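Next comes just one chain, in structure tokens: the form predicted alone.
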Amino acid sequence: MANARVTVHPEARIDRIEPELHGHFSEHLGRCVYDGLWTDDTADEDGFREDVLGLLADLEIPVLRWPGGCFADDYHWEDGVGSREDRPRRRNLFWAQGREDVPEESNAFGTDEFLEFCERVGTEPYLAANVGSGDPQEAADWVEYCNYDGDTELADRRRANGHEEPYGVKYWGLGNENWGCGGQMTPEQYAREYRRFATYVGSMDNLMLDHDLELIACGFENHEWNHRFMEEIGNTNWGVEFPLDHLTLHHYYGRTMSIAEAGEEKYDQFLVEALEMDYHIERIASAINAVATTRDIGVIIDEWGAWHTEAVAENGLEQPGTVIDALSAAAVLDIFNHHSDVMTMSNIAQTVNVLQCLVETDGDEAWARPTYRVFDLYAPHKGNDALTTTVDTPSREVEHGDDDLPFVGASASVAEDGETYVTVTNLDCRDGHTVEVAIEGADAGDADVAAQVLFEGQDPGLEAGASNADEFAADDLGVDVDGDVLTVDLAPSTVAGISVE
């Protein structure tokens, strides 16, 4: 007998659920870019490594935010580009690189493999300009390095370093957590360099470019800091009103969790930490809405994920790929589609070996992680219309805490053709539940109906490594269909895919 019913409603639909929701992020920390995405035994002769490309390729990845995070704010792009042995190399002024701890940047890696790399994936670039250290020049003429197609010294140097036609570069983020590591300001302060900041980038695209540019201002998890800054980025006499297509914040929860010590208490604080991504949207898109509106500003989510005590930053924060992360993803990308009327994109962090990434590598071999798994299980809700669903689930009460847990999660979405995918999580890690779906107005009893499930009888502290990694994938699930009502047995800490077409 089911104890959760999970209600479609297809006459209400949300908006359009943006591909780039399963945005990516990759920093010059750890082993992300040197040994994740480029350069090791597996590299073909441009120094990318083939099985990484493959693994990311396969995913179709919308869009993959770079260099940063952190790094962004003290990392200047012309370092960065021309001959490999002519570039500098400088200071990781917050990271160490690679497993040998060391704090400095080769700068082999920099704006032209980081576009190749996205062209050969499939992905959009999403470039964050140095506010912090740098100034509106340098930003405007990496915005020119990239994208013009004239007759000046930067156009024709990215032609002299191997790209002849621009790059067409679309989204900027203008500085990165202006509020600490990018220069300690103060909202009204970050809000007065970010307009001064987009003046010069923003203005690219009156005459030089072909393509509009998104401007992407960084937020804060503080919410009155970024009602302060929106108040305060509206305050002009002269020029746009509101220079930013987005508004972004940083969420990471897990900061107190050991993988290797967490039992049933600890999985429940952490999905709880999780599912505040609910209350973060919410605040910043009201924060937006205070003093202009979401239709003309999108939310953007561009680093989050598990973040635990194993990550730290003499290792590169490496923590272990486990099934409770990637059940927490699953939580938040059912939020996500709930908010897509707001929300325009989002980045996990990160891409390749650090912290919650996708992609694992170790010498010369490549996995996908449990994260992975539910990345791929959600692709065929991008770009679909998100519809109101409503839970009726039970919940637990979670200690330390003032939020209980509900056992039952699930998002659903149409497509164009009219198939219909409803995602379902069992968020339970000691139980499982039955739980009924309830497509109103539908007779799921005329129509193709298919399942998936991931993580079935799998431990939710099971860490993947390249040996295991394949008994990550989905399986089929059974589901039996009464009228307009499907009915699933879900598994301990398990993500299902129900597709009625």
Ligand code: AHR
Contents of the next structure:
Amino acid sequence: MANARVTVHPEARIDRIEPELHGHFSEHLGRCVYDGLWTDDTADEDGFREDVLGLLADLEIPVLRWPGGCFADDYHWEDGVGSREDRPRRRNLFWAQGREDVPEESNAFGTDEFLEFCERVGTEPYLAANVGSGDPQEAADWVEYCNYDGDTELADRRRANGHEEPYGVKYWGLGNENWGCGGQMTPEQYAREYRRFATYVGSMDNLMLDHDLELIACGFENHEWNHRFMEEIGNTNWGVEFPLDHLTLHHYYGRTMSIAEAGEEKYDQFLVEALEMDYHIERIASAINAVATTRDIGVIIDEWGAWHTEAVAENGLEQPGTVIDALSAAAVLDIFNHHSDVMTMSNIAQTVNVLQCLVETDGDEAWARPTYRVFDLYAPHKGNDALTTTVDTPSREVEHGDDDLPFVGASASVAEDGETYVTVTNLDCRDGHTVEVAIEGADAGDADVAAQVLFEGQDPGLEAGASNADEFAADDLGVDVDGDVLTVDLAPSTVAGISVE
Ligand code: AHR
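After the form predicted alone, can we look at the form predicted together with the named molecule?
Expanding to the full complex; the earlier chain stays at the top.
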């Protein structure tokens, strides 16, 4: 007998699920860029890692944010262009903080390498400009170097560096965590700085006519801060338009949990913490709506994911890639779908080797982590219209805030050709649950129904490595179809994707 019910309401469409909700973030930190995206050992002649490139291309990642993170607000882009032998070596203020063991930044991987990497993967670049220690001219020059097609010194420099055509970079972040590592600013101070930068970077947009830049400000998990930022941003008084297209925040969870020591109780708390993403999206949307509208200014979560006690600066923020983390990613991607009316992008931290990366490398081996499998299973949602989905589920009381852990979660979407896709999670690490999925008004009896499941029979703490990575691939899942009701048995800590054609 089913003990949980998911109801999909095809008549109640939410909005398009922007493919960018499956975006990524790569920082010059630990082994993310050097060893992850770029290496001298297994690389092709340009230094790119073909194995990582291939895994990311297969996943069709829609957007990649770079070069930070905190790194970005101490990064000067001109250090990383031109002949590699002439590029200066630097110590990054944030990730090298007085530690001799952290390698110096060689600047071997710079703007042209990053943008070429994006071209090869087939993904949209998102550059984060330095507001903390940079100036508006430097940021505007970066835009000109990347995007301008005329006959200026900067455009010619790009050509001399081997890129005749402008890159047409669309997404530009102005600052990162400027309440903290990006300059310890008050919200009012950052809003004024943001306006100043946006004036110069934004004017490049007019200059280049056919390049539609989208400018992004970095918010905070403290929502009073976001309200004050928006109030000051809106305080132009003189009817001057300023460009702000997206407001972001960062949400990491699991900071007090050690993967090595965690058990069922910790898993429950961790998942409840991950589900707080829902609250943060609602609150940041409300800060935007107090001054403007989420139609004009979208919500981005441009850093998110699990961050455990294993990930410390000394080891380049590395932690094991496990089933429990992957389960949290599924729950968060469902939340993004529910908020497709306000959300324009998200970027999981970080693509390779760092935090909740999707790909891990060791020497000349590279493999997909369990979180990669979740992104793959959720891929059919990309570009679909999200459908309102309600869930009736048992739950468990958890020692973390006031919220219980709901065992079953879900989201649904419909493609242009009418195919419905439903993802269902069983966040209960102890017991299996039988879930009925009712698609209102549909007669699934005449439809082609197919389902896949991840992590059946695998322990939540199970870690992926080079030798067992294939064991995390999806398996077929049996579905019982009765009219518009589909019934699936979900083993503990599993994720399923069901398509109805
Ligand atoms: O992703 C690691 C760090 O977390 C980023 O550099 C910073 O933006 C955040 O605090």
